[in-house]
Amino acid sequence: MAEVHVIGQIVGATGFSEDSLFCKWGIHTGGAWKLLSGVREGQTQVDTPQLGSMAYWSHPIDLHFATKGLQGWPRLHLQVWSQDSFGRCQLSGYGFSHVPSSPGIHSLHCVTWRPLGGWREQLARAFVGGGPQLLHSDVVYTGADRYRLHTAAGGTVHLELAVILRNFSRYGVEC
C-alpha cells in the first residue's frame, strides 16, 4: 500500500481577542486510509502570550498512514480553547485544513470562526462566558450544512508539516 508521513508541529495562533489559548486537534481521513503510527486526535498546553500576539504551542505531530487511494486524504481539523482566570474554557473557533498532497516542509495557515448564536447566547457569552457550540463537529469540515450558521471570525493557527510520500507510484496511486 502506499504510505504517507506528516511530520510537523502546530507552531500557535494569532488574532484571537482571547488571551490563554489552547487547541484541540484532530485528523480525519477517508476509509481506505489506515493509521499505522501516531495518535489521531491531541491538545497543546495553554499559552498566555506575554510578549506580541501570538500564542506558542509547538506541538509535535507524527502521523504515519496507509491507503489505497487518494479519496478521504486527511484533514486536520481543529478547535482553539481559551481559558480565563477561573479556569473556566470557552471556545474561540473551528477550523480545518487539508495536510498537503505534495511531498516537502509546508507552512499552513488555518483561519478560525466560531458560531455567533442569537442575541442571548452573545450576551451570555459577554458576561458569563461560554457561548454556542456546534453538535457535530463534522460540520466544519463538510460544509454541508455550514452555510446556514451566523459565525463571527476568530484568529489564525498556525502549522508547519513535513509530508514525505511512498510507493505510490509502486501501487498506481497517482498525485
The other form holds:
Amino acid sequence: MAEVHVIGQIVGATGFSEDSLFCKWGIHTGGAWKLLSGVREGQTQVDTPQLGSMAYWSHPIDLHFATKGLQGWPRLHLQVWSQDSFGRCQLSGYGFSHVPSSPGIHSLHCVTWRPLGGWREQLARAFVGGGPQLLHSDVVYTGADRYRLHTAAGGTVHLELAVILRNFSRYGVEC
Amino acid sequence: MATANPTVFLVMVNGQVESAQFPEFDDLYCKYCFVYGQDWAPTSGLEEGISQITSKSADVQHNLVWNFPIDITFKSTNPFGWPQIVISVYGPDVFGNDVVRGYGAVHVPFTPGRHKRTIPMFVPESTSKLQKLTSWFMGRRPEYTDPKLIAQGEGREVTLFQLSTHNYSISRLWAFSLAVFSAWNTLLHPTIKLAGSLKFQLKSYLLQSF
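Taking the form predicted on its own as the starting point, write out the structure of the form predicted in complex with the partner chain.
After this comes the whole thing, all chains and molecules, with the earlier chain placed first.
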C-alpha cells in the first residue's frame, strides 16, 4: 500500500471583512484511502487580530493515509466562521483545496466564497447577522450541484503543508 | 534506500531563536520545548530550554534579541508525529509578576537545508470584561498549565458555555488556572489574541541510516 503523510499548519486567514475568525476544517478522501493516524477534521480557536489584519491560527495538521489507488486524492475543505462579541457565529466562507500531490513543502492559499441569498437575506445579514448556509457541506468539495448557487467572495485561508509520499514508485506512480 | 524493512531515520535540527517583536511588552524571556509523536525519540541535545531575559533595542525596530541556541537530534521510524517546537514567552506585568506573553508552535522543517521562520504568538484571553479586569489586577492571567497543548490539534475550538448547563470541560481544553475566577463568571469564553511574532532560524538535516 502506498502511504501519504500530510503534515503542516493552517496558518491563518486574510481578507475577511469580519475580525474574530475561526475555521472548521476536514479532509475528504475517496473509498480507496484509509486514515492510519491523525484526526481527519477539527476546528481552530477563535483569533482576534491585535497586530495587523491577518487572523492567525497556527493549527497543526498531521495525517497519515494509506491508499490502494489514486482516485479520491485527499481534499481539504474549510469553513471560516466569525464570532462577534455576543458569541454568535456567522458564516464567512467555504473553501476547498486538493492536498498537493508532489512531495515537499507547499504554501497553499485557499480562496473562499459564501452563499448569497436574495435581497431580503442580504439585508437581514447586514443588520441582524446570520445569512444562508449550505445544508450539505459536501457541495464545498464537489462540483455536482454548484450551478444552483449564487455566491460572493470571502477572504483567503493560508496553509503550509508538507507532503511525504512512500512506496509510490513501487506501484509505478511517478511523483 | 527505502526497502521493505522499516527504516530508522534521523532528523538533526540546529539553529537559534533569534529575536521577537512584541510592541507592547519588554523584558521578556522565552522557553522552548519539543512535542512529538510516539514513534519519535530525541537521541541527543536538549529537549527544553530557558533563555536569558532581554530588553528592547533602542533603535526603530524595537527588537528583542535572544540568539538562543537550539540543538537536537531525533530518531524515528514514521513521519507521523513530526516534532513541533513550542515556544512560550514570559515577561513581567506592571506589578512585577511573571506572566505569559505568548505561545507559538511550528513544525521542525521537513526538508534539509536552511530555513527561517517567523511565527505568530498567541495569548489566551477571556472576553468577559470582568475577568479581564480581575486577571490584570491579580496578575493571574489565563495560561496553559502545559504549554505542549498548543501543539495539538484537538480541543482548540472554544465553546460558549454556561456553568449550569454545559459541562464542556474547559479543563479538557486548556487547563486554565482560573480557579479563582470561575465563581465570578457565568459566561467563560476564552479567545486567543495575537500578541507578537517570533523569528527564528532552523537548519535541519535529514539523515538516512543503515
